[in-house]
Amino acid sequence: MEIKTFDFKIHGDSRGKLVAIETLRDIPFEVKRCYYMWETTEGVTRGKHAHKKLEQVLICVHGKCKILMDDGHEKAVVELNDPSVGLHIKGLIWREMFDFSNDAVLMVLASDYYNEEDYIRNYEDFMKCVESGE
């Protein structure tokens, strides 16, 4: 499984730091949806699903968390702990977000609007899709 991250350019001076993310320049898709999670209860795992077509970039803009990615053949865990790094998830990848620090804010940039039909929420159904090449 190829793991792709983006290192966003940090702009800063004595006043502080800023990261700007531009559609089709810094990430390879047009952002149609942005959401973020915070105050995640200790020990809780978020996500637990895959998407059929949706592309996402996950950025932990504060604190840290871990992302389990599973393509049906291998698994990898990536820790996000730098607000200038984005994790690109594309294709049929099962994802679980876990081990959130108390102050974690995880932002997700998505390539399309919310569409329940694009979700695979059952791991066995995910594996059937992987095996059939859907």
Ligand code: TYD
Contents of the next structure:
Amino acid sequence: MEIKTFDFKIHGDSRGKLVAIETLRDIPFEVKRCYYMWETTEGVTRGKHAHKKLEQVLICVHGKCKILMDDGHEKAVVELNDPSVGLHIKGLIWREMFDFSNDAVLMVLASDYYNEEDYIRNYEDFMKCVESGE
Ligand code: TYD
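Next block: the form predicted together with the named molecule, after the form predicted on its own:
Below: every chain and molecule of the assembly, starting with the one above.
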């Protein structure tokens, strides 16, 4: 499976570091939604779903966590531990987020508004979509 990450430019100076992410310049879609999760309970796995159309970039802006991506044929795990790196998730990918450090803040930039109808929350349904090429 191809893993696509973005290395955002770090504007660093003696005051510290800063990353700016511009729509259609630093990431390939227009951001309609940003959300983030923190104080994730130890041992918890979040996500466990796929999206029909949504495109996302995941950035662990503090701490670290792992992302499992599964395209129905192959699985890959990526550790996010750098606020200047974004993981692109596009297409029919089952994703799970786990191994959050206590201080982890995982931010997600998304191409559309929250829409429960875009979710596939059941793994068997996901595999049916993969197999039918939907
Ligand atoms: P959920 O989909 O369970 O989160 P995750 O995929 O990270 O495990 O979402 C948790 C709750 O937050 C659920 O009630 C739906 C709500 N929610 C929104 O209202 N808007 C959003 O953009 C997201 C991602 C979730």
